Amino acid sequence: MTANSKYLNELQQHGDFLTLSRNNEWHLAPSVFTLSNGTAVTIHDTGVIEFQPTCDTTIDVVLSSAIHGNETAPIEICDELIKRIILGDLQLAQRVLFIFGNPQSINIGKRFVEENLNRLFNGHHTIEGVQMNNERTRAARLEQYVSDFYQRGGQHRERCHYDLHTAIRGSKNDKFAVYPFLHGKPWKKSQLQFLLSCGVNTVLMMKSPATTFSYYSSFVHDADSFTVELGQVKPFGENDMSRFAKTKATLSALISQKEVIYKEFDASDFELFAVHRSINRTEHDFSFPFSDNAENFTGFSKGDLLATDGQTCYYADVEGEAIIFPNADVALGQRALLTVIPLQLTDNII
């Protein structure tokens, strides 16, 4: 028996393609294998696996995780949505492809090996006089993988991507979602139904371009693409998991029905927050004035200091202003800390 025949009969045995990944962490071998209701399964690479249902399909769906190694409950999420799958449990109406965006930062229990992964898409992998390593390769490959799905799916069908996430901090606002810059392209309610039914109800729109994978999703594709923020950070076993039944279970519609059907469109039922402006840290001395347990959605008072990069001190400039992703280890030129204030939804929105 060949290394891919026991891989493949082991897989459609117990499911379990994140240890398959796990152990195999920058590369796997392609292999498809039917399973006995149709549905056609494409390995196209570590941590990349597509099924292909034989019904008509409407949407096609990108779920990813691990773009974080350290964020395990959507890692948890979306194994148990696979095993399923393979298992027979949950059978599909839609195409769907699952990431697990980087296997080695998921065993070494870090956001990231060498390069924070998502700052790297969009073509921010490949730039001229930067040495390449292995998570701007990666980016680059998971950026064609997703495209060939898109590309494989046809013209006028939808599609979407959501890049499932915890957060480095804990939040006011548990679970939130980041709504891609659209440039000028309107928001949907649809979409904010779906997060809605994800326990999601608080979303930051972004107004400039990123390099984040819901971002690429968004701007190359057209797909309905989201960051969407699940809680803390835990490591494994430690989370609990019911907390996430409102996600599982709208997952699970998505791609299992021919249609979902979500509740009425109401703006009062959301909370939402445009970003105000976005502090890079240029010097090693960096620092922040709240402490490390300083929640996302913080808000500070007109005045206050939000950030100091060397000899320039930051402060609000907005009552209530508030923070958002701080994280002052970052590399020299990333964002260290975004800030939004509240918005009211306008005509923008279809």
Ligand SMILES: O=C(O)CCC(=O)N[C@@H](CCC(=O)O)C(=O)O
Second form
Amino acid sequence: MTANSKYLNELQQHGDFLTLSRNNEWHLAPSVFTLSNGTAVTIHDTGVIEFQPTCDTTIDVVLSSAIHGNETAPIEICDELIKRIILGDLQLAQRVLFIFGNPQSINIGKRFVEENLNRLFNGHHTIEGVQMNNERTRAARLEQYVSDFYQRGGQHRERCHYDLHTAIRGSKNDKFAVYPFLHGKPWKKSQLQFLLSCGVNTVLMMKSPATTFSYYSSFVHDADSFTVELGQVKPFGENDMSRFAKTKATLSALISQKEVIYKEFDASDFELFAVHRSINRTEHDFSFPFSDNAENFTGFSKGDLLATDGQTCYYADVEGEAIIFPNADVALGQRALLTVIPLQLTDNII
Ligand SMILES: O=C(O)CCC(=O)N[C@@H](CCC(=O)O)C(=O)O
Ligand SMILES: [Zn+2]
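Switch over from the form predicted on its own to the form predicted in complex with the named molecule, please.
What follows is the entire complex, opening with the chain shown before.
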């Protein structure tokens, strides 16, 4: 038995694509097999597995996790879905591509190995004069896998991509999503209804392009795409999985049903925020005046100090300006803080 057929046998018996990916940190030879219910399974690479059921489908779904390796709850959710599909417990009604973004960073229990993968999409992996590394190569490949997946599905189908994360800090609004900048296109109520069903009632509307995975699939492939933050980072084994029951049930319904009926849209179900500004770290000497325990969505009074970057002080310029993803430890030139302000729904939503 070749090594290839041995791992395929094991995968078909146990459905454990996560372990297979972790055992092959940066590369796994492609292979295909068919489940007893007819679903075609294609392993494109380590961490990248596609399922194509035999029935007619309408939505091409990408579910990614481990873009940051220490964000374990989303990895556990996707691991469970993949196992249920391979073992025949979950019959698919839609095409699905699962991605574990950075298997080596899962193994070392860190956000990334050399470089933050979620700052390398939309072409930022390949820059003249900048040395490639494993994460840059991986970002380029992941873009290609997503691109090929949507292309094989064809035009004029629904495309969605939920890039699942957990936040470093606790959050006043425990689960929230980032809606990438849509360049003037309208936001979609149906997507907010889906998020609500996942237990996510808080959404941040970005107002500029980004180098994130979700912005890439939204901008390049016109997918309904979100970064979804499902709570706070915890090591494997320490997640209270009951907190993700709604997310799991909704994702499971999305991929296994022809159509899912969500609660009717009601703006009062949501807390929406507009991103007010993004503060980058440009100096080694960068700090926040608040403690490491300050939660995402903590609001500040107009005039309060928000961050100090070398000689530059940033003050809240709007009453209630709230902090998201403060991280003084990012590489120079990268985003160290987003701030948000409440958003009233306009008519730019369909
Ligand atoms: O908690 C944090 O500081 C980071 C959590 C995280 O990984 N968030 C994503 C958000 C991506 C986006 O803006 O769409 C990230 O920082 O990459
Ligand atoms: Zn993350």
